[in-house]
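As structure tokens, one chain now follows by itself in the form predicted on its own.
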Amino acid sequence: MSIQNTRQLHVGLIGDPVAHSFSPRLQQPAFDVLGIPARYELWHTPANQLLERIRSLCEPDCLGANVTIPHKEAVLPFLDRIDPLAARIGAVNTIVHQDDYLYGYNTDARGLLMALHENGLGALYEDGTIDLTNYNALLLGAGGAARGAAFALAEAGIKQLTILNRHLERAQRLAAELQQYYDQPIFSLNDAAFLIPRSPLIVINATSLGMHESVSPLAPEVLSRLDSDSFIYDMIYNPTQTLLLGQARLMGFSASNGLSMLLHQGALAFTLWTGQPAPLAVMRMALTQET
């Protein structure tokens, strides 16, 4: 898709809530520096307004949207075409309006792998793939964000994946879906007391716990059982330090919030909307300055 007009264009974030999002800080400078007349907006969308919001993306001046909690899975039936990766994941975080059709993509998966590599994990090959075959992973959550993470980790060859979710059936369902495509051992738990840590371990929080209240998806006694080379990644980026990250750092673990994932998944979405390479340095600088 190539942007070759001067009319005001629109793109935004669909979710509930959205006020906390840093996406406008990331995307607007990218549109501005490339001279694309687009405005990135926050579109607070309760579940009963989701269909109406998706229909609005078909307006001629709309490039598409990002999708966040809790709609990443719910939007799929409303789209015309789904990218094969997004279809396997069962979650869409980027919608592109092109030629009167709405296309659904998942840039979370690739964005997470790029973020992990940026933090020194895995090998990046010339074809752009990232290899995590030397690592094990503990994934917290089984919702839309977790689905993207799970498929990304499996695609990167993670040695062993354990999915921890308070509702065991949901974790089991995700594990079973993954096992249809990948050969790695995949386990599901609803109680961290039964966790058997395997080193080196990547712990990824794909839940919203810690976003609104000072709570952690992992108790300190669980963290204390992990080996010292474990890496803790919290997809939450606002607040920039959650209780999970604070506890992990106090215990001496390497840890990071979700800003790097936001950057990379946002850059991938920008390219899908515009057909142009994302100005990654500009986006990174804008995100860093604002935070």
Ligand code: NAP
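Can you swap the form predicted on its own for the form predicted in complex with the named molecule?
Single chain only below; no partners, no other molecules.
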């Protein structure tokens, strides 16, 4: 898809629901500031309309799409090519329409690494690789977002990864999948009482706990056992401060919400659609003004 034209182009978010999404606020100003004649739209898509929606991405004026809950896994069979990391993760959040083909990517994974790096964690090399070999991680959750996080952390060389999830089998399955590709020790737990924290530790909340009500996926007694140099990252960005983040900050830990991940996954998607560097400052400003 060439963007060197003046025709109105389209790109959008495929999901169910989509109305709550921050993606249009993030993406539209980026297209506008670069003078790209594209509209970022919300494409509410129930499961029984998914195939039809994916087919519509092949129209000449379509750049592609973002994909959100509940279709990130379901879209894979409908695409022509899947990026290797997205294939391992088993989830696509960005589709690019190029030369009549649909390509699937997962920018959530790298978006998380960029967010961690922005918070001072890990080294960013010239080739774009992010290195977390000096860190251990505690990943809360084993759902879609956690899968992306787990593969991203393993790919970045994390020293040791512990996956803590309510349903142990899900954490075990994810650990076993990761272990097929990566050598680092990966543990699974469903009870934080058995956690042996290893410093320096990055804690990532990839559960939905804290989004709808004021509950935390990690009890304060567990937080208080972590070394003071631990970093707490909550993928949730709405509310901007979850109970987990509030308690972590009260205990003196460095902590951040998921807005930075949202920003970076969106910026990476923008570059995939347009072939141009994303105007990160504009996108960041748009996000912070709206929250």
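Remember, it's a predicted structure, so these values are computed and weren't measured experimentally. Think of the rigid core as the biggest set of C-alphas that the two forms share within 1.5 Å after superposition. Numbering follows the first chain given and starts at 1.
Cα of residue 81 displaced 2 Å or more between these two forms, core superposed? Yes; that C-alpha moves by at least 2 Å between these two forms.
Hey, does residue 14 budge by 2 Å or more at the Cα between these two forms once the core is superposed? Residue 14 C-alpha, core-superposed: shift of 2 Å or more.
Let me make sure I follow: superposing on C-alpha atoms, what angle in degrees does the smaller rigid part rotate through relative to the larger between these two forms? That works out to a rotation of 14 degrees.
Once the rigid core is superposed, tell me how far the Cα of residue 42 moves between these two forms, in Å to one decimal. Value for residue 42 between these two forms: 3.8 Å of C-alpha shift.
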